[in-house]
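Have a look below at one chain only, the form predicted alone, in structure tokens format.
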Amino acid sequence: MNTEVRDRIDIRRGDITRLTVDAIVNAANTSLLGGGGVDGAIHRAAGPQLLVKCRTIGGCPTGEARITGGYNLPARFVIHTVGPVYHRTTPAKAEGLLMSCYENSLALASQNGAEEVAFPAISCGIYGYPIEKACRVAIDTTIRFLETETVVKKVIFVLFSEGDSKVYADYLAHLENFSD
């Protein structure tokens, strides 16, 4: 990974709903009508207009992404993506679907002029994706995207727990050491 790409990736611990960025990514369910975890927090913080808009979209298949306004959030956009439920498929298929979540979310961000995009740990909550495996997919996919991307200037991984943020920081440090 080159230094220019590395400088465009940040890892933070905190609440994604409080970030002032162009777009935050929602780890949504296929209905897009809200749920628990990050999804519920984003819907609560965005206000009722988000649910009204999501009702008009007609859902979102696993691996794909949809975009809405941010409404009461400090972010301009919410990009909704549906990650795989880890134990409902093979590890290889889960990895492919999770990779698609990141690719499609980043593509939507770029198409809509979003320069700063924040991601949670997609599929790692109730969907049961192991954090170490999900982290590798998230960071590796993002690096590949940023190597040719010009619109998206910064990708921030926002992890709720200290343990999860350490997994991401350690993996990124490993990649930095490996590329030296």
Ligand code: AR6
Second form
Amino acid sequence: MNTEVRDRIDIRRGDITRLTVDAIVNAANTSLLGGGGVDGAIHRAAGPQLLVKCRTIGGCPTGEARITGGYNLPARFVIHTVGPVYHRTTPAKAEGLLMSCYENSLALASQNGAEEVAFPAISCGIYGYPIEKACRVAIDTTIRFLETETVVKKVIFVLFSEGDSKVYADYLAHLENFSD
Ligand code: AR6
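Write the structure block of the form predicted together with this ligand for the protein whose form predicted alone appears above.
Everything in the complex follows now, all chains and molecules, and the chain you saw is the first one.
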């Protein structure tokens, strides 16, 4: 990882709904009609117009992403992506799907001119993806993307727990030791 790309990645602890960034990513389900976890928090903070908009989209397959406005959120956009349910498939397939979530979300952010994008730990709550494995997919995919990306300037990983943010920070530090 080169230092230019490293400087475009941030790790923060907290509630993603509070972030004033261009786009926050939602860990949604295929219906896009809301749920628990970060999805519930985003819908509550965005207000009922978000659900009205999501109803018009017609769902989203696992691994893909869709974009809406942020409504009452400080963020301008919400990018809804659907992570894999970890134990519903093989680890290799889950990894491919999770990678697609990050790739497709970042591509949508870029297409919509979002310079700062924040991600929660997609699939790491109700969907049961182990945080250490998911963290590698999230960070590796983001680094690969940023190496050739010019619109998206910054990617922020927002972790709810101290333990999860340490997993991310440790992995980034590990990569820095092997940076070119
Ligand atoms: N800010 C940042 N991270 C959060 C927040 C928040 N406000 N709230 C929770 N997290 P989850 P999934 C973390 O379960 O595993 C929903 O019902 C949480 O600690 O929200 O992809 C959807 O509708 C965890 O690390 O998403 C789907 O049905 C991470 O966000 C299903 O859950 C993701 O946990 C998706 O499950």
